[in-house]
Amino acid sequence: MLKDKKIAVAVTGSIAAYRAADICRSLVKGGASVTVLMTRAAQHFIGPTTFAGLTGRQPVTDLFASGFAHLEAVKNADILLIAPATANIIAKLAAGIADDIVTTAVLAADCPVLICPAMNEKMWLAKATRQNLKTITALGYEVIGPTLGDLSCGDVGWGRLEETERIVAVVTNRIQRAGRLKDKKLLVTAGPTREYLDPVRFISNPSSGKMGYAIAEEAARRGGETILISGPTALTPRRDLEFVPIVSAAELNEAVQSYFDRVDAVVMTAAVADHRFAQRSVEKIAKEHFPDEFKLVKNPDILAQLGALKNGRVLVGFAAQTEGLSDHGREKLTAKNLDLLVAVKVGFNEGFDRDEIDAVLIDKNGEEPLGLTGKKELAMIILDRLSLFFTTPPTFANLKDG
């Protein structure tokens, strides 16, 4: 699975770092070459010399021992892991200090960079880390974990180290999507859109962008050149999306139309309002001259009108439904000329704004219910499809009629 892989895995100083040990033993087991860096506060609670016996390789410990160490530490690494992550390198990344191997190193890395948190959880959930967290990941970088469970303060809470597997299988699976999307352009849409009544009243709906925003960086993550239009959401896009904010439905048609012709495929997982009021007042209206009553217009049809014209460009679709996901799914499907549909389930206390949704996916084939699923990982599973269409239409070997 990762033979012949350079991945360079950085500790620091979290208690947490004996588990790297088990991190970099699975990825030796798997075929990688492993190269350690630690810091200085790393190795109070691990030695170098375990992880040369590990990995064959002596780790990088001295950014001034000798030559360019932090280059050549990531030079030709196919990952950067840092593992366990501790609160004060997040934020020295995010403020772009480089004073340690390991941050030098992050600096001079041209390849993808996970991050794998441990603390305590009054230290994850700190202000200072909320804020640190958004500007990594806007930067580019991935975060994986940390997960609940007991921590090595004796609290039980938020913080503890992604569990071994989970990260190796993040690992793996980043190396072999890396680059799958490239030489491709993706046109991805996120968020609500808003129907203005007066300055301070709209239609919308609790649309969060986030399964839009996971889209469009997973997809950037596989070489793809991305465009994310967005309606209006709390979320920071990577600097490595071409962004787009947009309002309105017709601000969104607008701006797809636009770029349509750039691009080899379309996700549009923006949750677009049907109609829009027929009047718009620019003055606020009082509440004593409120209409009981009023007028609505249908908006465009933009997957439709993207159907119409596909040209050979992949287009994928979301359905949003309270119930009948494969019947409501399949009926869009056909009718708007797409080739993956998306069926999600929502509801008062479901789907929007969560992390995790109950999806369907269906194509010309069959279907495939996925049940629960987080939706950074059902990006990573609709992307895996797409990427079939560039080759050759996927088919769904679990299904009865596929």
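From a predicted model like this one, the values you see are computed outputs, not experimental measurements. Positions refer to the first chain, counted from 1. First, how it differs from the form predicted in complex with cytidine-5'-triphosphate (CTP).
Structural comment: of the residues Q176, R354, N337, T103, the hinge joining the rigid parts that turn between these two forms is found at Q176.
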Contents of the next structure:
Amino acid sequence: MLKDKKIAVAVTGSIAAYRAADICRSLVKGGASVTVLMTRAAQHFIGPTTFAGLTGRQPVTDLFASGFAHLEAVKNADILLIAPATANIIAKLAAGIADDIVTTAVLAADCPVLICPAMNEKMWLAKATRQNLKTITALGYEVIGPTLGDLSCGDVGWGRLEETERIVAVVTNRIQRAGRLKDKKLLVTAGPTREYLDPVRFISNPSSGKMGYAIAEEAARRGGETILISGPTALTPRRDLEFVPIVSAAELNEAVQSYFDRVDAVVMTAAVADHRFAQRSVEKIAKEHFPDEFKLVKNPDILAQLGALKNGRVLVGFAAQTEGLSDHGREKLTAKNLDLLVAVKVGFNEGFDRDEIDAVLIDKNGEEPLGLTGKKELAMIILDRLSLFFTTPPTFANLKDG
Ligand code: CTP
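Starting from the form predicted alone, produce the coordinates for the form predicted in complex with cytidine-5'-triphosphate (CTP).
Once more the chain from above appears, this time first in line as the rest of the complex follows.
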């Protein structure tokens, strides 16, 4: 699986450092050539000789050992894995600090960076760590774990290094997926639109943007040139995305039209308001003048317009439904001339602004109910399927085989 793949494993100063030996052993067993980088603190917990024996290569421990040790360590690497990653290394990465062999190598890495935190639960939950994790995620680093369990300090809680098997599975998966969207341009829309009545009132919906941002980020991770057009959300877009903020459906429509000719695929996760006010007031309407009724006009169905133009592009739509996911989803797949439709279940306490969503994938060959699925995982599943449209149109049968 990992034959001919180059993996850099950075070990930092956590008591879980001993488990990095097992991770390296598994990666080497899978066929990878592994280069280990160690911070000074890591060497208090485990010696370089262990890794030299397991990987057949002397670990890189000193930034000044040779001219460009940090660059050499990650040159042509398929992945850089930091396991275990301490709260300190996470903070340094969030700030862009480069003062040792690991932090300099991360900044020099031209490959996906996976981070496996391990620390005491209080440190994991500390506000500064939470903030730093948000920042490193926005910077495009992927965080795996930690898990809940026995901690080395004797406590039980969150902060245990993810299991070796899962880390190796994620590394293998990311290497296989990396570059699948290289040379492709993707347009992703996300979040709600707002249709203003006056400067203080609008029609909107509870979309958080989480689904669309997860798709855009994963597309960029896979090498796709990705444009993210987003309505107002509380999320920070990754810096390697071309980011286009919009507010109303009309603005979204305009932005989508302006990019459509340049892209190979469009994923419309935006929750577009179907109507806007016939009239918009520039001044705030005082309550004594507030009308009992409003005239609404229809917004254009942006995705249906794209479906009519299509011209070889792959189109993925979403359908937020409270019931009848399959039936309504299939109708929309056909009506909007889509390649793939993701029907998702929404309700008052369901779907919107959650990290998980109940989804059914529908294409012209059939459908696959996924059940409650993490939005990040769903993003991966959608992009796996989307990539196949660039080669042969997928069927549910050949996806299962592959
Ligand atoms: N969509 C769009 N433009 C609109 C409304 C929706 O491009 N004006 C897109 C959404 O981004 C999503 C899909 O169409 O990909 C969702 O359609 P949905 O809102 O479920 O369908 P509607 O056409 O609004 O149908 P209904 O409200 O009747 O369910």
